[in-house]
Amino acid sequence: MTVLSATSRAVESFAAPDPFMVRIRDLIYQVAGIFHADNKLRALEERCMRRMQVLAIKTYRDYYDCLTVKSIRQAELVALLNEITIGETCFFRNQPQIDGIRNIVLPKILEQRAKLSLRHLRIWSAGCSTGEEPYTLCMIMLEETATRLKGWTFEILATDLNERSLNHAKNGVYNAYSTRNLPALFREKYFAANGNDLQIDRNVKNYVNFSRLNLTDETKMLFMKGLDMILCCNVLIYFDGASKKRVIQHFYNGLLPHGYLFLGHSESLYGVSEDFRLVHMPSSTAYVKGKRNV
C-alpha cells in the first residue's frame, strides 16, 4: 500500500482542477453570473456528477459537450442550474424584515404613491425559490387591505432561475418544515390541510405571478420596471462583484423614485453601489433609491 507523505497530500489537495470542469464553471458564470472560485469547485463538481450519473456520462469533457454542442445542451443547462440553485427558505423567515416592511416601509411607499394617479403597488421577489417569500408578502398585503391598503390594488412578481423551485411554488403545497414559523392566524386564514402538508389558498395564489428569470439576462431585466419594492435575499451571495453590480443597477433602474430594496441580513451594497441610501429599522435594514432623505 502506498502511503503519501504530508507534502504529497498537500500537493494533491492543491492539484489543478480538471480543465473541462473549469470550462463548465466559466460557462455557468457566463450564462447565470454564478461564480465558483477554485476552492469552491468541489460543490460544483458534486452537482455536475449528479447530472452525469443521470446521463450515464463519465468524464467532464463529455459533460461539457452536453452543455455546449449536443442537441440537449439547452435543456441540460437548465437542469444543471436547477441543481446549483437549490435554496432553503420558509414562511416568515425574517420577522424583523417583515415588520419593517409592514410598519415602516409600506406607509412611506403609500405616501409617495398616493401622489400618482394609479393606486397600485408592484412588488418583486427576485430569487423567490419555492415561493414562501412572495406568499408571505402577499398575506401581509392582504392583511392591510382593510386599513392602509383600502382602495388599493397590488401585484407580486416572483422570479427564480430554478424551474423545479418555481413548479413547487406554483403548486403551493408546503410541509411542516417550511411552515414552522407560520403564525396561527395566517395558518387558519390562508391555508388548508393537504394530508400532512398545507395548501395555500387560491386567493393568495392569484396575486402572485411566478416566472423563470435569469438576473443576468440584460434584455429581460430591462422589462422589470415601475416597482415599489424589490426583495432579493441571499441570492447575490452567489455572484461575483461585476455580476452583482450589473444586477443592482437593474434593480435601481426598475424601482420607482421612492422604491425600496431588501437584501439578506448578511448582505450589503458596500462597495457595490452608492445609488441607494441605507435605512436602519429595528433589527433590520433596507435600501431606498436615492441618497436624500425621504
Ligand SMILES: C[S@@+](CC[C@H](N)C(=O)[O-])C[C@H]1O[C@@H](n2cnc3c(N)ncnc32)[C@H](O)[C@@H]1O
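None of the values given here were measured: they were computed from a predicted structure. By rigid core we mean the largest C-alpha set that fits within 1.5 Å across both forms. Positions refer to the first chain, counted from 1. Compared with the form predicted in complex with this ligand:
- Fitting the two forms on the rigid core leaves the C-alpha of Arg51 displaced by at least 2 angstroms between the two forms.
- In a rigid-core overlay of the protein, Met21 has its C-alpha displaced by at least 2 Å between the two forms.
- Positional change of Leu256 between the two forms stays under 2 Å at the C-alpha, relative to the superposed core.
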Contents of the next structure:
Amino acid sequence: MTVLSATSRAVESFAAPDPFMVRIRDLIYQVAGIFHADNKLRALEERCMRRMQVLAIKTYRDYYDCLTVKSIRQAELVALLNEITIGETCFFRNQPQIDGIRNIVLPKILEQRAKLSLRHLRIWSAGCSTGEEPYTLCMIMLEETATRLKGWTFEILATDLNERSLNHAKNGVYNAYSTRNLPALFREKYFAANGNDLQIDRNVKNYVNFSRLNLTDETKMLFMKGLDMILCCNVLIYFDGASKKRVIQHFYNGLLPHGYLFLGHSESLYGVSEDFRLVHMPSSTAYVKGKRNV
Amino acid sequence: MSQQVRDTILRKLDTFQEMPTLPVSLVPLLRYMEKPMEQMELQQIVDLVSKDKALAAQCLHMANSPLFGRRQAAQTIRDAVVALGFQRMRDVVVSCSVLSLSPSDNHGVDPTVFWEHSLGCALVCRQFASGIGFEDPGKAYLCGLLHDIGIIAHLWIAPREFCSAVEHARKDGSPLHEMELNSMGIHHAETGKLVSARWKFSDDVIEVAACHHDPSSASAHRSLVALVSLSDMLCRMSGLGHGITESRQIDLLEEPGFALLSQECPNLKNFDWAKFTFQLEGYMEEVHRLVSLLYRPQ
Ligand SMILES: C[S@@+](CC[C@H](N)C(=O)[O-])C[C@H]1O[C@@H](n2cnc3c(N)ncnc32)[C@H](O)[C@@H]1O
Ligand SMILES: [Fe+2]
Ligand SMILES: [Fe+2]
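Form predicted on its own done; form predicted in complex with this ligand now:
Next comes the full complex, this chain leading.
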C-alpha cells in the first residue's frame, strides 16, 4: 500500500493544534481581542515558547496554568502580550485593508461627504508608531488626487504615545525591513535613497500631522472630531476591557455619521462595543458607524 | 445571444447530454449515507470505500487533515472511521467522491478554485451550524459541499460561455451568478436545481442549490438555505470565491439570509462574526493544500 504510507508522511507537518494552545489562543482573544487563526498559531506558539523558557516550563498545559490559575497570572499575561505585540509596523502592512479603503470605502465616504458640501477629508491614524501607517494612507490618497479625489483636499492626523517613535516618523527615514512590502511604484514615486535607507518625500510629509496623544487621555480625546476614517491597528491589544471601551466610545463620537473604524488584522470589537456595525470587504473587515437599515 | 445560450443549456440538461453520470462509488454511498446513523456499520463503510483504491487514498488524505480534527495520522480507512466517527467520515467520503465530477478539459479556468470554494463552504457551513446550535451540522456540510453543483454542470455543458462569465466577474469584481445571468441568460442556481433533481439528490440539497443566491425564495428548508447562503458569502469575502474578488462591502446582518436564520436560531444574535471570519481565514491555506492534493479530473 504505497499510496497510504505516502499519505501518512504528508500529514506529519500538519497536525491539529495542541488543545492547550487552543485555550491560550481563546484566552488571548478574550482579553486582548486579537485572534490567532490556525495558520497563525505557530507564531503564537513561538511567543509562548519564549516565555516558557524564561519560566522554565515544559508544556503548554503548565503554561496555560500560569496564565489562568497561578498567582503570577496577571503579570504573565502582560509579559505574553508584550511578546505578541512587539511594537512592529511596516509600510503596506495590511494590503486587503488598503485595497478596501481605496476601492470601496473612499467612494462611499466621498458620496456622503459631498452631501455636507465640504470637499475635505479627515483621517486619523491612532497609534501610528513610527509613521509607516499614516504615510501609506497618504500615498494611497495622493494616488487618487487625479481621479476620485479631484477637487478634494485631505489631512491625516497621526498620533502615538511614544515620543521617540514620533520623532522617527517626522524624520521619515526607513530601513529595508520596514519598507519590505512597499510596491516598486510607490518606492520610485514617493521616496528618495538615503544611504541604505529610504527617505519619504517632503510632499507626503506635508499632509501628515504628527502629534503625541495618549488614547486614555479623556480631555484630549474630546478634541478628535469630524473624522471620516480612523485607523487604530494593533494598538487596543494593550488596553484592558474598561479603557478599551472608553477609547472606542471616543472613536465613535469623533467619527462623522458615515465614518469608518479600522482595526488591525484579526482584531475584533466583539464584546467591546455594540455601537459599530461589522462589515466585510474582500479579505478584510471594518466597523461602520451608521445605523442598520433593518 | 444570452437567450440562445440559455436555451442550449436547458436543452442539454433536459436530455442530460454531455453530463457525467455519478461515479459508481458515489451512488450507493450517497444513498447509504442518507440512512440514519444507527444503521451504519463500520465494516460496510470500510468495504465500500476500500473497493476504490484511489478513493480510499484520497479519503485518507482528507481524514488526516486538521480540517477534520485529526491529531495523529490514520493509516487505514478503518482507523480513520474509528478516529473521526461516522458523520465526519461520511463528510470525507462524499467530498472525495464528488470531487471526481469535474471535467478534465478546463477551457482556461482552473477547476480547483470551484472545489476549493465548495469544500471551504462545506466546512464553514458545518462550523457555523455548530456555532449557532443548528440542528444538523452534517447536513449543513453536505449542502455546503453541493450548493454550487450548477457550476460543475456549466463546466460540462457550456464551458466556453461559463468561463467567459468567470473572466468578466474577475475583471469587474462582481458576483459570478450576476455575470452568468447577464451573458448566459441563466445562472448556476437555476442549473443547479435541475441537475441535482436529475441526480436525485435529497430535497434539502436541491433547494439549497436552487435558492442559495435568493434565500427568501426558499420554502421547505428556509433556515438551511439561509445558513448556506451566509456561509457562501463569507467564503466569497474571504478569498475562497472562485478566484473572484467581489469589490463590495457586505453587512451580513442586513442580508436576507440573516433574518431568515434568526427566526430559527435565536443564538445567532450573539454570534461572533469577527472571530468566525478570522477562524475561516485560518483554514484557507489548508483547503488550498488539500484540494490540490486531492484533485483528480475524470
Ligand atoms: C504595534 S504599534 C502599531 C503601529 C501601526 N498602527 C500598525 O498597525 O502597524 C502599537 C503602537 O501603539 C502605541 N500605543 C500603545 N498604547 C498607547 C496609548 N495609550 N496611546 C497612544 N498610543 C499607544 C505604541 O506606542 C505603539 O507605537
Ligand atoms: Fe452559488
Ligand atoms: Fe457558492
